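Read the single chain below, which is given as structure tokens and is the form predicted alone.
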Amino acid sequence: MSILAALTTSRAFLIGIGVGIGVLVAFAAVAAGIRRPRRGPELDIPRAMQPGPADPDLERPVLERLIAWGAVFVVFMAIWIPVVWYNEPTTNLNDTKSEMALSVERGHQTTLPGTLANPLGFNCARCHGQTLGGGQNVFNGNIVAVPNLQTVCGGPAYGHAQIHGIQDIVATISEGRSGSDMPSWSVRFAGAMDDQQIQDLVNYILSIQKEPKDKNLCINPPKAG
């Protein structure tokens, strides 16, 4: 995703305003230089050393000009702030969707073999299959079945007896399964993944679920009691 695509509406709006102000300042500076009359070196006094405006000018023309500019900026802020506020829910929603899409992509990369092109890879696909649809592994000299993660949120009804909600998935990835070929992956349990990597992996697993939504315990957890 490019930098421009990642910009939110409000940030792009602010950048546009900043660029516009910069252009206006540059134009005003060039225009002032063009209008400046040619004078001899002896009369070319820097503006900071020139006499200031007379008291009558300070009391009326200069003051009125400052008040007018102040009014312009107040009106601008009075319009700009409500516009940004009105668009904020949409902006936040788009940001959330964008961040979730990036998280899912990182989670997918986590399941692939680690290479120079994919430094995020932990090769979950070696045991669970290329699409995490299940497979086989060798554990203690025996061939064991590896769960299908595309239905893991289905819980016991889909062959995942120890899964009753998303917290069980996080715990299994983090802590592993004692007495099985599933190791711990969290750095909290001598693994190699930090919390963000585990969250990305969970988000990817949630994105590939095949069971019906009403059977998905991750998004429809059973009610207490």
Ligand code: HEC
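The term rigid core refers to the maximal set of C-alpha atoms that superpose within 1.5 Å between the two forms. Residue numbers count along the first chain shown, from 1. Predicted model, so just to flag it, every value in this text is computed and none were measured. Compared with the form predicted together with this ligand:
Taking the rigid core as fixed, one finds a CA shift for Gln50 of 2 Å or more between the two forms. Once both forms are overlaid on the rigid core, the distance between the two CA positions of Gly22 between the two forms is 2 angstroms or more.
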The other form holds:
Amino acid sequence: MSILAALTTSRAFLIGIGVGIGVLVAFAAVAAGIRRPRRGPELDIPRAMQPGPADPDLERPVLERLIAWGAVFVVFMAIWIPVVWYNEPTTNLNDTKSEMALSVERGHQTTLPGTLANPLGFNCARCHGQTLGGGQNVFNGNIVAVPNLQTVCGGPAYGHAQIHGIQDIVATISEGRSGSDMPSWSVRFAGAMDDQQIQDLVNYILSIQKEPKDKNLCINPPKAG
Ligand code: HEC
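Beyond the form predicted alone, can we have the form predicted together with this ligand?
The next block holds the full complex; its first chain is the one shown before.
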């Protein structure tokens, strides 16, 4: 919550600076656009036949205007670039968080039945249970127990003998388990999902883990050796 508040403040700060700079640029543009009064000598001579302005009159205002615009843009960049740079880590963190939330949401929809309202659905829930909390299925005429995915990151200690880390979950979803009714889901094997869909599923499964954090082999992989 405090991070969210901080983000809003920094965003408001950025918008404030942006508006300020916009007003400055608008003022500078108006000031540069105000014409110097023309010194038109004899008004009864048709405009097209009056003597033209001297070279210095033509060149100096143009030069001054260019220099003024140059200064405006240099000041703009000198403020803008550090502000963007300073906010970049927060922006990236924010982006990653919202991408992750969207991925988890898509993963959730993938586990639900596919319907008109939920075209992403592949119905993992049919075997793994409503909230992926474990279920039953009929396989080769026998009723088989289907694992609870809310503890799958717990590994062997939580009844998932073949899971020792997140890579085993990715592999199981992608390849399926031969000799069981867990099908392959990835287009790399015999399924229909792309890597993003598998990633979304894994992110969702990570988000629903019930075992304590220190028993979670997905986020606390055992040290090598
Ligand atoms: C047709 C039934 C069925 C469907 C549909 C199904 N699974 Fe499975 N799944 C199983 C069975 C049965 C197992 C256990 C396999 C075994 O005996 O090793 C399993 C195992 C798993 C495992 C490994 C769990 C462990 O304890 O080793 C994961 C992860 C998994 N499924 C994810 C999914 C996801 C994600 C989906 C949806 C895209 C899905 N499953 C759809 C039947 C199913």
